[in-house]
Structure formats: C-alpha cells, structure tokens
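First, one chain by itself: the form predicted on its own, in structure tokens.
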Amino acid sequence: MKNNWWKIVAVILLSYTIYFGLMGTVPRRAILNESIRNVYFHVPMWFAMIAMLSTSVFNAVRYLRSNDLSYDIKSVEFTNVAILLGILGCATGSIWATFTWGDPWPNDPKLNSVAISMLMYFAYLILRGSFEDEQRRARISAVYNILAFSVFIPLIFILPRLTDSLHPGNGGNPAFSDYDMDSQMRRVFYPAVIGWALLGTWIATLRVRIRRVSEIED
C-alpha cells in the first residue's frame, strides 16, 4: 500500500474527472456548447502523452550512457503508452472537431503536425522490429527516439503558432485559459492532467514488469 499510493490517487482523480466531466456544469460558449467537456479528456491526454514521451527520452539517454537494457525497456514501453494516448487524443479530438468545426480532420497546422508526429513514432516501433541484436536495436532506437522528440516539440508547440490555426492558443487564437475555462473548470482540468499522466505511468510500469517477466521465462 505504501508504494501504491499514487495508483490510488490516479483512480480517485480519474473518477473525479469522469464524473464532473460528464455531470458537472460548464460555461456556455458559442459553437463549443456542451462539447467543451472534452477539454477534460482530449487536452489532458495530450499532456500525459508528452509526459510519457519525455520519460521515454530520459530513459533513452540513460541507456546510451550505461548500455543497461533495463532503460531501453522503460524507454520503449513509455513510448508505447504515449502512442496509445496519442491515438486516444486524436480520436477525442476528431469527435470534438466534428461538432465544433464540422470536419473530423480539417486542414489545420496543428493537426497536420500531430499526424507527422504520430507517423514518426510508428516508424520508431517499426525500426525496433527490424533488428535482432538487442544492444544494436536499443542503441539505434534510443538515438532515433531522441531525434524524434527534438522534432516533435517544434512541430507541436512552435510551428502551429507561426501560422493561422483553429486550435486555441495558436495562430493568434486565445488559449482556453484566456476566454473559456472558468475557475470551476480549472478545478477539474488540472486534476485530470495529473490523473491521465498517472494512469499512463501505471500502464507503462505494468508493461515493463510484464516484459521483464517474459524475458526471464525465455
């Protein structure tokens, strides 16, 4: 119990998020209307994905410095969870875009950047599968992981801000914090970010343990 307190926190925060995300009151905004509830799911999933990718890169660097395959396992499993969160983020974003912009995937710079980023990380998984030697696979994929993350950050956070974008906080559009999210929404939004990040960490650590057990059995 002492070592699992953060898992209990994750369950509590996500239960809180789901309940108030579906049942709580939200501000009435033009076009957004009830779809603004998706801010508790879509946006925190992306924040959690970024946290998972950051952890993956951190472990990739640790592997390159130590050649310890345990760091490679952590790196790939956190990337796997990040990809899952990215897919869920794309799915919830497409649903949201359908109701607010009339198109599940409009021609938007941030959406196009997301698509490129997801393809980069799918290529990461394909790259790993093309090597049989563990050390070579770990070393090359670690370098690729670092390079992919260094491209991912400008794609998501810098380039969309340099041109017109439908997304809040990009291309001159005000961010949610400026015109949409009142104090009541923030009381749900910030716990949601923490909850999704903790859930992603939980899944990744489980996958790491499963990978280690399977390697011992082999």
Given for the second form:
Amino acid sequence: MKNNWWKIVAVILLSYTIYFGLMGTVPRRAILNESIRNVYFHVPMWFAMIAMLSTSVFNAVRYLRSNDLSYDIKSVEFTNVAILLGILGCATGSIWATFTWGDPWPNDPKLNSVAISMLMYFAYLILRGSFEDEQRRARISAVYNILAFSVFIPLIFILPRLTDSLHPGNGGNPAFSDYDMDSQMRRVFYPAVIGWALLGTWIATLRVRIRRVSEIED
Amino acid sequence: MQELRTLIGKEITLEWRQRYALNGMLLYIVSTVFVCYLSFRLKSNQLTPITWNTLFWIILLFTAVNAVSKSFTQERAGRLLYYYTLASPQGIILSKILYNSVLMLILSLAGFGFYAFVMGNPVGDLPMYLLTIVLSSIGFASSLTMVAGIASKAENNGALMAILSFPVIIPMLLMVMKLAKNAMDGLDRSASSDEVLVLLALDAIVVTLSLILFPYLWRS
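Could I have the structure of this protein in the form predicted together with its partner chain, to go alongside the form predicted on its own above?
Every component of the complex follows; first up is the chain already shown.
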C-alpha cells in the first residue's frame, strides 16, 4: 500500500478527468465548439509521452554508467509506452483535426515532426531486434536512444515554432493556455496531465515486471 | 592534436590506396544526376526551381548515406581493434567526422557542378548556395558518422543504416533545403541567418553527442 498510493491517485485523477472532461462546462469558441474537450485527452497524452521518453533516456544513461541490465529493461519498456501514447495522441489529434481543420492529417510541421520521431523510435525497436547478445544490444540501443532523444527535442519544440503551423503556440500563435483555457478548464487539464503520466508509468512498471518474471522462467 | 592529424592522414592514405571507392562515389552521384536529367529531359522547361532544388538535395542525401556508411565497414574488425589500443575513442570519432566532412564536401561540390551543368542553374545568390552546401556537408557527415558507427555493430547493417539515418537527418535536411531555397531565390542574406544558426546548433549537438557517446560504442 505504501508503494502503490500513486496508482490509486492515477485512477482517481483519470476518473475525474473523464467525468469533468465530458460533463464540465467549457468556454464557447468559434470552430472549436465542444471539441475543445479534446484538450483533456490529446494534449496530456503528448505531455505523458515526453515524460516517458525522458524517463527512458534517463535509464539509458544510467545503464551506460553502470552496465546493469535492469536499467535497459526499464528504458525499452518506457519507450514502448511512449510509442503507445504517441499513437493514441495521433489518433485523438486526427479526430480533432477532422472536425476543426477539415482534414485528418493536414500538412502541418508539427504533425510531420511527430511522424518523423515515431519513425525514429520504430527504428530503435528494429535496432534492438538485430542483436543477439544482451549486453551489446543494451549498450548500442542506449547510445541510439540518447541520440534519438536529442534529435526529438529540437524536432518537436524548436523546428515547428520557426515555421507556420496550425497548432497553437507555434509560428507566432499564442499557446492555448493564453487565451482559450479559463480557470475552469485548467482545473481539469492539469490533473489530466498528471493522471495520464501516472497511467503510463503504471503500464511500464507492469511490463518491466512481466519481463523480469519471464527472464527468470527462461 | 598530433593523434588527430595522424588518424586523418591514415584515412586519406587508405582512401587513396582504394581509389575505386572514391571514384565509385563520384560515379554514383554523376550517374544519378544523369538519370534525373534523362528522366526530366522532355519537360526541362517545366522543371520549376523548387523541384530543381528538392531533387538536388535528395540526390545529395542518398550520396551522403552511401558515402558515410562505409566509414566503419571498410576496415576489418581486427584492425579496428588494433586502432583502439593505440588511440583514444574521441580521436577516432573526431578524425572520422572531419574526414567524412571533407569527403562530403568534395562529393557535393562535384555533384553541384555537374548538376548545374546539365540541369541548368536557377540560383540567384551563388556564394550563399555554396555556403549552404559547405554547411550541409559538415552536418550530414557529423550526424551520419555516429549512425554509421551504430549500424556497423549490427549484423544487417545496410538496411539498418538507412532506417536509422533518415529520421535523424531529416531535421537537418529540412533546414538545409529552406536555406538553399532562400539562396536560390536570392533573398536578402539576413533572412537566412536564423536557419544558419539552427544548422550550426544542430551540428554542435551532434558532434558533442558523438564525442560523449562513441567511447561507449567502440568498447562492444
């Protein structure tokens, strides 16, 4: 119980998010209308994905410093969850884009950057698959993980801001929070970010434990 | 410094002795350009400057991947092991990056010359375009050298080199293409200063990471 309180917090926060996300009052905006509720799902998923990838890189660095394979398992499982959250983020985003921008995949720099970074992390999984030796696989994929993350950050945060983008906060557009979210929405948005990040961590820790058990069985 | 000079000297000697590799790369870029020329010949008047620019950078991208991917596979594993006992890993990666930059510079300038010769030259600001080629050669070489090092450790490294390098190089390629387009349209140079800075920053990130990460890579 002492170590599991955050799982209960995750369940409570996400139930709160889903209930108030669908039932709470939201400001009326042109074009967005009711679809503004997607802010509680689409945006926090990306935040959670970035948190998962950061954890993965942190574990990759720890692996390189200690040569302890348990860090490698954590690193790959956090990346897997990040990829899952990324796919969900793309899916929620393209539903949203269909109703507001009129196209499920508009030609937008942010979307293209995300597509590239997903390719980068799929390549990471393929790279892992091409090694037999565990230590070697762990070391080389940790090196690639760090390299990929340091390309991911400019790709997501810097390059889209240099060009015109449909996304708020890019290309001189003000960020969402500056003009669209009122205090009512913030009360749901911030718990949603924490909730999705905790859920991602939960999935990752479960998968790490499954891997450890299956290794003992082998 | 002495170590770096010796290592670069070694790379150049090696390349000079195996001239077929360098000549092969030159022939590769020339024949690719010629294939493009033949394919577009019927409609050469309709080749818009933007297509001209994009085509050139795609040719250079493939040349770069091909040229750099051999930098770790050219020598046998036993000989690489021998270098590692003699030199520091930082010296080895830095010498490879510098050597590949020079190689890319030669290939891309030769490629540009031939491309402009057969496909016409709509560039407005030629010095700026050449600067873009210089910056891109250094950038491509530095990011691809590290990826080539990673790919050379895996068994199936030809296919792996392509899938690992394309996503990593795309941010740089997009910046370079934008910079090249500004130069081609002959825009005022102050309009391109942002792109030059971002490009230099990306180069700096990749080179620093290579220096930090390569020591972990060569041990395996």
